[in-house]
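Just one chain is shown here, as structure tokens, and it is the form predicted on its own.
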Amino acid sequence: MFTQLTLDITLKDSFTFDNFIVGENQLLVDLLKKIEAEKQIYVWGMHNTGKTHLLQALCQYFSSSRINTSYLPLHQLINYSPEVFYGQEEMDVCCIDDVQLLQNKTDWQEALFDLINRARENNTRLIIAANQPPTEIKLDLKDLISRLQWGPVFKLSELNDTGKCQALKQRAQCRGFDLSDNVANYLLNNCHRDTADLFAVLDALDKAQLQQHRRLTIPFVKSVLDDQLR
């Protein structure tokens, strides 16, 4: 029995290419969208660089063209059996997220090794993501390291300041309000610069402005941030 069919794995509607801030990753995005391109691509990047967004966007992009895809988030699946990999070679595209979690899990490593081999034989496209390059993940199965490099290895570049401001403004629009350039730059210069932390601050500001019926001006933002630090 194919274990993954019993799992509740859903894609976030908000994770699309339309709202993915490409930044310096245009070459990678263009390559991923070409179904006839590289049959295996390994993407790695630091925490909150958009790997999960990218993989889910790809699944939704292909699914809209009736291309069979699957998305396997290992942070959700790692407590199950590695049998979740069985049958994935029957898909047109299989995206596997958080491969670094297979460290110290020999049974999972062997299952992924076998899947890569089956996918190559079946002409299935594999997109693999992790927070480290293949050579830096501590894997017991050394042959798996070479398998993970069967296709191109891309580092997902972090957004620069312009990209982060664009991402903040886009998220504000999705929540139904406009964010000025001045306020976006203020947040970037006065908050933790990690994208996820910036989004959390923006969500808190949105809640505060709705509660207090205020606009997001710099004085109001400063007062909210000061209250949070008390």
Given for the second form:
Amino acid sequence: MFTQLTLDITLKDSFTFDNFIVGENQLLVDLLKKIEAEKQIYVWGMHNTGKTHLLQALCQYFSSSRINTSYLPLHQLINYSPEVFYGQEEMDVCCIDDVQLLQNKTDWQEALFDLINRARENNTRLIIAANQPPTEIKLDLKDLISRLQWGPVFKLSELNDTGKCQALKQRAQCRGFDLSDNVANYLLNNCHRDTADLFAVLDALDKAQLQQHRRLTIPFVKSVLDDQLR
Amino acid sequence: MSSALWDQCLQRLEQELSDQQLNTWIRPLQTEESNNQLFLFAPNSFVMDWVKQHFLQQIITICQQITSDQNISISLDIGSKNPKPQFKPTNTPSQPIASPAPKQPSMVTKPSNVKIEHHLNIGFTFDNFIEGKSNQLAKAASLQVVENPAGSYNPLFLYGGVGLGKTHLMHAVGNQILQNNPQARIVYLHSERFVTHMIKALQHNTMDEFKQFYRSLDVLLIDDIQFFAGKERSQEEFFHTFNALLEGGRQIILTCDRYPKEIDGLEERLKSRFGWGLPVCIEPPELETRVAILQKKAEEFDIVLPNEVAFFIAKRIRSNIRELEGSLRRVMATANFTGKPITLEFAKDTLRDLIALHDRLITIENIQKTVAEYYKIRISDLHSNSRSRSITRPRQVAMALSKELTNHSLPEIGNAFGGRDHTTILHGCRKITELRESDSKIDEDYTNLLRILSN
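Having seen the form predicted on its own, the form predicted in complex with the partner chain:
Up next: the whole complex, starting with the chain shown before.
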């Protein structure tokens, strides 16, 4: 049997507060949005709890009010030079993502340490995110660890099932289809409930329904999931 | 002021680029617009090169389309449109980092012989330095230096672990000397800045000015000199500056994370000179001092911190004062936003994840072990087929906790409970939800276990 090829268009998923599901993180989100609230905030959360989304939403949010903001994703930048930290204290807000990647990178650790010092002097707001709290990241530079704890350290709580259900439905809507409560709950009960895994399943279902011209019913979902496991 | 042209250009770029590209490379650019010219400023050469390589052509094209002008000039440089002022408790104006004149943005940090920026933080004084056994000697020595600059304690070498107050004390000396003598030429800087300053002087062939500047000071405060380790040229230059100042009867204060002799990668002659004056150690503060520090900070933030809360935080956070301050800030921020008073319960709840970071370690096995211990049954009972009430309830509680606290799918949870079907797990979870409404004992057990597991 031939499967119909789908047009390979990658959808642009935007990272804004409009599509950020706050869950139990209302306080943290409010605090982050309030520019004068804290000059340094450290946010940590497990993989796929929405740190990247949150930081980028913040960039977009501040930039729209003409607050000069930068977003430094270390998973991308770590392959280049710590020079990217230079002059960032001239920003109003600087958001640094994936700080755990600085493990074993002495030059990067020193560069971040220097940036934190300069940011303090310049009154620049630093928002730092990682998948672990400061004391758990294995950094050689103790001076950096203590500076990461200077401001409040917040844990970004993972979404509960209701939140995940909401996130799935929202993502489906972005892709132009409706996800019924039944199917969403079915996914939550039968798949690994990590948000990224759930999203991957949803994308696979989307592709399958387009190829096979089917609506997303539980039997159809079940058959797609069974196929994937095979 | 942002420019209208850039705003329009940005709107187009928002359609064409991913959010990450926008947030990392485009939105941080500062802009200025005048007479058919758009000036873009990047924070550093890395960002500038990246933008040049990946986005500049696109920006030019868009701007040409918007203005219908092929000759519009767009320039990209390093710098900042309005350099942010450094903290300036002084009457001297701060040095701009980049020229505000947009035509030739450049990095200029030229030392001036007339007015100097001392970079002292006025927030660090002796008044708000909390004295305890751990730092008594260091404080006394610092006060001596204020009384008698360039006297017997020269250089004053403050050393100790991170976040214990070395920098605070150093600034306090600087501020006090300045208060006693407003004409005093004082500079505080981090060792990294000294290195950067020297490299720039070498690049721009202005070493003479550099030397002149540092040797003209009355008091030089250098923080974290351990970062000189391995930087030979900087050490060489610092050695000469150091000697010149000492010979000229000027005061030097240095901080370091260890005793001079223990700094690897530092020339012997520097190590020995650092030990000439008074090396004095700051130890981690004891409990009472930590409580006093918290109370002082609370006072600065204008909040009332009940003693039991201060003790609660101080007992748990021992390592350094920055973390102590971070924790207090978190409690305050939460209280501010929720409008709740700061009580012991409130602080415990707010700092729960900070103080006990164990919830990362929650696994189904862990849950089963904890539940078995709590109900005094065996772990194997949880896996068994036993239908006795004394086993089934704990088993269902463990199932519900596994669903709530981990990301495993119901079939995975089923497997971990002796190969049960996922519908059994679902039934178990629903049963517990129901029972928690109707049976306060079950609800209490569940809440207790939740607390044990996440503490």
